[in-house]
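Let's start with one chain on its own, the form predicted on its own, as structure tokens.
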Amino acid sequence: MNALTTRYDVTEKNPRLFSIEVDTRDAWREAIDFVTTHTAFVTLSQITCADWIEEEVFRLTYLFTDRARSQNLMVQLPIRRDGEGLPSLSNRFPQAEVMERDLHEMYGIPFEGNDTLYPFVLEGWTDLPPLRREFDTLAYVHAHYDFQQGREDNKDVKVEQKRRREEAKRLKAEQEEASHDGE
């Protein structure tokens, strides 16, 4: 960890989790190279994305685990939401191929050098990537599905929740009354 803290501003999130924040692709590439060659953080465990639509960026987090599986390091960076991508890490970490493919499909993030960025889960999908914050899930459901029409089991959720709460209260009152009668 000493090599890491002399080169980067490392934030300790808890005793097992540390974080480095970078702000450019070049700094990200240097940080990944340094972390994986000069520290014990050798396994890419996860790549996640948060959509900061107000700031017009995606915030990517690369989570690395050390050899002993006792500590994790996050390397975080923002990228523009307008199609900016990153070089793929799949040549260095084979598991990155699937992680990048998922992020490409769900957010539209391109990963240069990953040749598997074709449909993964969303076969035939032609709409906006569904985990982007501007994607309107309810509008999509209403436009593409009519499964609620004409079904006997189709119920208004709020009405059904109210009915169930009232039923639970009624049953509780009956049980209390029966216990008082038995005394």
Contents of the next structure:
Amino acid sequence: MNALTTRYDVTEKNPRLFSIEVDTRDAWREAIDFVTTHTAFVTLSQITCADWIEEEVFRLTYLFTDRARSQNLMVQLPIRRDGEGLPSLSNRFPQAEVMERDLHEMYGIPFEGNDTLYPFVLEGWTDLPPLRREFDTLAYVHAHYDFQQGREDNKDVKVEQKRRREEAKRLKAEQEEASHDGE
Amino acid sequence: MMESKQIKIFHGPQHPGITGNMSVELDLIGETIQRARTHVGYLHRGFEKLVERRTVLQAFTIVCRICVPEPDPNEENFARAVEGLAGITISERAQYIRVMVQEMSRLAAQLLWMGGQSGSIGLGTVGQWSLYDRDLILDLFEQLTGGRVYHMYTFPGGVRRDLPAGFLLRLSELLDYLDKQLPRYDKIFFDNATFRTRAIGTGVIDSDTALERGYVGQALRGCGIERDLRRDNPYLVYDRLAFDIPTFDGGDVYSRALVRREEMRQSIRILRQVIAQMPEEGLVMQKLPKHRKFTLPKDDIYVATESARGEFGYYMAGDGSAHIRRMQVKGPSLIHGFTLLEPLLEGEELSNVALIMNSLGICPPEIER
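Coords for the form predicted together with the partner chain, given the form predicted on its own:
Following is the full complex, with the preceding chain placed first.
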């Protein structure tokens, strides 16, 4: 951790979670090299993306775990939303291959050098990558599915609620009456 | 002599030997697998997108559905991520109850796994016993939460209600029963000659690769690496509880099974301590603002729970509103189902596919989220 703090501005999220932020591809590459060769954070555990559409960036988080699996470090980098990509890490970390494939499908981020960026969970998908903020789930559903009527004998919830309230009131009144009679 | 021909078959998604709705594309020469490719996409329900469309507290009802065999680590992760971002501290009693839920869930998941693992080699009786015993745990979950499989009980701020009267006594009686049952499982399953013959030396993982590639749970502990988040990165009150982290060196299906067997014993040990140490009093649920007024700051966090199958993590980012900006689920299955399973199957016999898959605890819904 000392090696990391001398070189980067490290934010301590909690005693077992830290983050560093870089802003260019070169700085990101350098940070990944540094973290995995000069610190104990050697295992790539997760790659995450969050869409900050109002800032026009995707914020990528590379989560590294130390050898003892007791601390995590997030290396974070914003990239432009308009198709900017990053070099794939799959040559160094085989587990990155499927994580990048997932993010490519859900956000449309190209990872240069990853040759498995074919469809992952969405088959025949032609719309926007669905986890982008501008993808409207409701509009998609209206465009692709028909509304199905409920069963005819479905009860109106409000009618049922009213009936139950009245039933509870009646029971309470009966109980009170019975207790008065007892006295 | 006839020349061997390569054939391609799809193992799943509709196959009793597959661990859920996924498929493995196998290239075979004779019975030997030349190449394996995992295919998912049969169960995509868009959990991560749905969560973004609801308020923070409404999103809670979705997360338990991410994994059927063990929904509780999802609830725990969701609650702890929200609490971490919102700065909520929960009472000691609530923490003990949550540990209890996690360990009951682990026991139920291991018993369910035993049914699947034994079924993969035709030992049907084991599954009938273990699913009966799992049902006894689900009975307790029903008393505690109202639900058998999905509990919606571990909530940001604590747990949704206190223990029902006499619950710990009933749990204690169940643990006594399971203590007597576990040696019977040794006889019928773990020491069974068929299982040993099939499992020893099958699906071997090497320890350096396991560490380097981020394998978790039994895939790691089954090749001798003693890693468990409950001890290495403790949460709730696990640092006050004594338990061992079982490891075995074989790296094969059998070692992973033995790890699970010992983990069941450790869960019982932890639950007995929880019963003994449970504080008599304490608020089980902190008072929270109404769901439309409950906001998360613009910040992010990563939390993880040691599930029955290994590290289960959530990344969560808030944006200052009543909605979650991003929640990503990191279950063991994404890496195990692709980076681990594909090379592990190459060179194996076709009949070992189900055996190996079950030993890795792959759960497709958490791959597709």
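Residue numbers count along the first chain shown, from 1. Please read these numbers as outputs of a predicted model, since none were measured by experiment. Here, rigid core means the biggest group of C-alpha atoms that superpose within 1.5 Å across both forms.
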Fit the two forms on their core, then tell me the C-alpha shift of residue 176 between the two forms in angstrom.
10.3
